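Encoded as structure tokens, the following chain is the form predicted on its own, with no partner shown.
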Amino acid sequence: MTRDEIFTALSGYLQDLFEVPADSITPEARLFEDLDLDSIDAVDLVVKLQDLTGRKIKPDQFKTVRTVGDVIDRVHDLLAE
């Protein structure tokens, strides 16, 4: 799965689950400050990403995630393992 494919899937999740406007979703967008996600939203997002990747995601793997780009990088790294 490419970074673009991950971005497309992530963008869809953010729009569908959290009603984030599509034009707000950029790699630089901060999850909590710019997109108004909270910690419960983050957990829901990780569950969706587990479905996408077919892999278990450990919470510590996402502790340092702050932006959409960070999420893309983590998911890409997980898929490369």
Contents of the next structure:
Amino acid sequence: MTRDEIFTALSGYLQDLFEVPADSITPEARLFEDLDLDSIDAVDLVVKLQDLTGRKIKPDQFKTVRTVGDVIDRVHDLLAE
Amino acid sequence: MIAPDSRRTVALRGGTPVSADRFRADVGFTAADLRRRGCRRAALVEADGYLFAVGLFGLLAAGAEVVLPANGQKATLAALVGEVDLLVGGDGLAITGGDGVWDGGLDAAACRLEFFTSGSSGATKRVVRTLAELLGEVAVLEAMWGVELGAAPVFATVSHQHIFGLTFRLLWPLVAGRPFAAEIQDLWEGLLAALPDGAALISSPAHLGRLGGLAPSRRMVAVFSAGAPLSAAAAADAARVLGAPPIEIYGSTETGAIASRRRHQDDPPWTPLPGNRVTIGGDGRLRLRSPYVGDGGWVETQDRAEPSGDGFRLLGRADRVAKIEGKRIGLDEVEAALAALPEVAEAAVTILDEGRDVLAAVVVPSAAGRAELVRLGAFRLSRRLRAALAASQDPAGRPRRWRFVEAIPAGAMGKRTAAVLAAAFQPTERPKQPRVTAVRPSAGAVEIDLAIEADLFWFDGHFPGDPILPGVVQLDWAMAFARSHLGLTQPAARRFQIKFKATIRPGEAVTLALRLDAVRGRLGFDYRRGGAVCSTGTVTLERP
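I've shown you the form predicted on its own. Could you give me the structure of the form predicted in complex with its partner chain?
Next comes the full complex, this chain leading.
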């Protein structure tokens, strides 16, 4: 899965699950401050990313995630493991 | 059961009185006709209260069982095919008068009425009651409020196809000798025009909740409401506009009226009707023992309650407790917590099935909430509200999905059901075509008046904050209308010219004029608004 493909999937989740407007989803966008996600959204997002990657995600792997780009990096790393 | 004074008025049809003599003659004729047809079991659906009463007592006098569908919709009636002999009502209920006057007598205990009711889950359920049970309740109602009502005529906004309407607007007036209005008024404009001072009104939160903008206009002797709890604002509006603080009735199809309370400014506890005994079971559910329900034993309701004074307070439906992520969540408590937020005027929560159970909120914003909605947008406001709920709710009790609406969607009689609330979360199909308001054809040409709706799909992103109708859409519509009105077969315009002189914006009304020039092989079109040209173009037609 390329970074672009991960971004497309992530962008789809953010729009469908959390009703985030498409034009605000950029790699630089901060999940909590810019997109207004909260901790409940983060848990839901991790569940979705597990479905996407087929890998179990440990909560501390996502602790340092701040931006949409961070999520893409983390998912990319996870798939490379 | 119809009092001996035969000149007495039983009903008002379009304001014209119908006498008891006439009623008995109509019932007698109908019963004789039904007996001739061998009808043993019939579905009764009739919007006119007088004709409904004639059909009801005609069936009962003929010894037939009566099935009362919730409405006359095709699908509802289709589901009854095969289990009833006859559908009574509508055009089939022809009354011509004649011999065989009904003597007013019936074996009420043997008269079976079958109702359809929907729980808050939205699934329908059948409930059988006898006429004797309903008349027993009517006697209690008359003992409670008969003096207060006096000879008041009875008007209604609720249907007699449901038990509350049948008992309160039809059986009670018939037995007590008050005339009832045959028509059910669905809109306040119509009702207030027909409603005299000194009448009694049988209504529900679906109507009393929509009195807000109206000026004080009538003095009712009494206003009854049932079906769902009345909001404090609706209770105050009813008192102001109709001149009587509403009397709320709590009950169910299975039990009839259980308790009542008179609503002034406060939120008083419910008092059981005389003869009814209530207790609260170990599971918190209200239990009722009534001489007019079943065999007089204890009946369990679906409502949670707590004792209060001589009566009780309702805490919500027992089935309004959901299990989310392994935690028990009281949906009514979440609603109350939401409603307590300054941004929220009213809230309803429900469970959506998205493979797992998802808590969802439908919110009517307050004035402050509306301002925030404009400033922040729906998504950010929903996250603010969710953060505010953290003070009282576990994560599982904070809704995942949010909708902001003008009014909480409700079904018949103001009942909120899971199905009605879930529909608010369905994606709505945005229109892609204009609404045609008039078509003026002439030889080889046509003029079409179009309403450009504000929620048109094409305004999305074109342009943000400055919506205008795209030129390519104007061209496409011109081709589509030329196909449907001028017999054009070409699917799309490939060679065309178009000039734009003015923009077309949401909510405007425009006229599209189409001219087919067969000789030169051209379609000419223009869009005008109030005579001024917005755009004009020609399409070169391709030879087939």
